[in-house]
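A single chain comes next, written as structure tokens; it is the form predicted alone.
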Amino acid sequence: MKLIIHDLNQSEADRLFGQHPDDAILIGKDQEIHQCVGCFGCWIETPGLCKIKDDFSDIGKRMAQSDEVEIISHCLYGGFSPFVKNVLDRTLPYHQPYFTIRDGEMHQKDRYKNHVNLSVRFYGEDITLPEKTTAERFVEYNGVDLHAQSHTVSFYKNLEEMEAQRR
């Protein structure tokens, strides 16, 4: 399965994606989030399920469900926009309240067993070139924080050249 996070208003998702596939989930700006608290309700009380209720308490069920994550997002400051920020905060279910060493860095072990493949997909008209070595060092981290077998990121001026690219 494809869980795809995205930023788009519904015209421009509807735009872009056209009929997905059955088997991807898309989560965009029309659903429900709130902002992730930090009371590790998702670790201690209900493991893997966030305590908050709203469109996104399983979110760490669906990532772990997924076989690919392809996020595609306003690139602001070399990271990502506010939405897509706070569906990755809200993805602190999907990792157990135990820490490892990974290449150097701490990181949260396993809940789940899959490994995803992370596709990253910027988008803006400015984007300068040290604002791009942030967001593919920012990419590469999320990468090994998720687990991810892979990671891509790509650069676009607007929705159009990267509709073409998807063609």
The other form holds:
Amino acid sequence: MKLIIHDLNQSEADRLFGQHPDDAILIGKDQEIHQCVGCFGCWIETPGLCKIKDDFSDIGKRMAQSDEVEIISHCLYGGFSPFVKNVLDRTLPYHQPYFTIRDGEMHQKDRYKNHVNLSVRFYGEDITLPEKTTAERFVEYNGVDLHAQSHTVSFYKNLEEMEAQRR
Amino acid sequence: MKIGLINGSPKAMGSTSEVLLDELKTLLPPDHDLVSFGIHHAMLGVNQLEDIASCDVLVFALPMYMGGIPSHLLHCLIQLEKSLTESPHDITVYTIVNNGHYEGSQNETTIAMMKNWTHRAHLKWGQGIGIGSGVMIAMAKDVALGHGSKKNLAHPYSTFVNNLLDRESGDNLYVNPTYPRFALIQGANHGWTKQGKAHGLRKKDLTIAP
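If the one shown is the form predicted alone, what is the structure of the form predicted together with the partner chain?
Let us now look at the entire complex, which starts with that chain.
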């Protein structure tokens, strides 16, 4: 299954994903999301499930059912837009609380056996060179932290350019 | 000089960012005007925007979330960027980022994002400090800087404060905990089991995959 997390408005999403495969799940701004408050309830009270009652309490489980995660986000300061970052922040239950060493650094142990292929598509008319460099390092970090099988990052000026390349 | 100390943790109380700012305050001479701000939600009020814009120096303290800035703070940075670029401001920005992992260098991208924001807001970048296992410092609230868990923080904080008071820029600094990594992992993992137990869960319950 493919999980697509995006920050597009409805008409843009319809245009880009109009013919998305049946096994793809879209996560967009139409869904109710609250911010992660760092309570660690998803680790020590309801392991694997976020305690916040909204559309994202089982986001860790949904990630675990995916073999591919595609993120489409406006590039903001070299990272994700607030909505997409909020979704990523809420994936804490995807991890165990216990620590391990991965790629020479301390990270969380995997809760699930899957290793997603992570692809990130940033868009923005005026992404600066430092923002691009930051974004590349950020996605690389996410790849290690999520224990992804692979990670790719690409940049587009606008959705038209992305649409043409994504086909 | 008016120094704005901005706690960007989503936790309104008891955050590591709060402790790190409190520690910084002890090193700032009393003749400066220190103003504390708490940005714990995704919206800033008009008064907060105006107060922040009136500072000469801003010090952000925030936790690293998933390799970057917590989402609520991103909302507020967008608001601030818009408000600060409407008229020129002579503000220098410093940032303290902490994470729950050992290596302070894991905060590098978050600091870079704050620097990128500074440029978008047409402000001057000062310096960033990335602190690993920030919670160890927060737990040692009553320990003097330069001792115990705060041993490795003393020198970087001193450099940071000197630059801040001169409104100078400096290379980013990264701080690892005083303890060896294997000991920290062992202790922290034991701590999670203990916290799970307090909620009636066994160690294997914390690893279940729903």
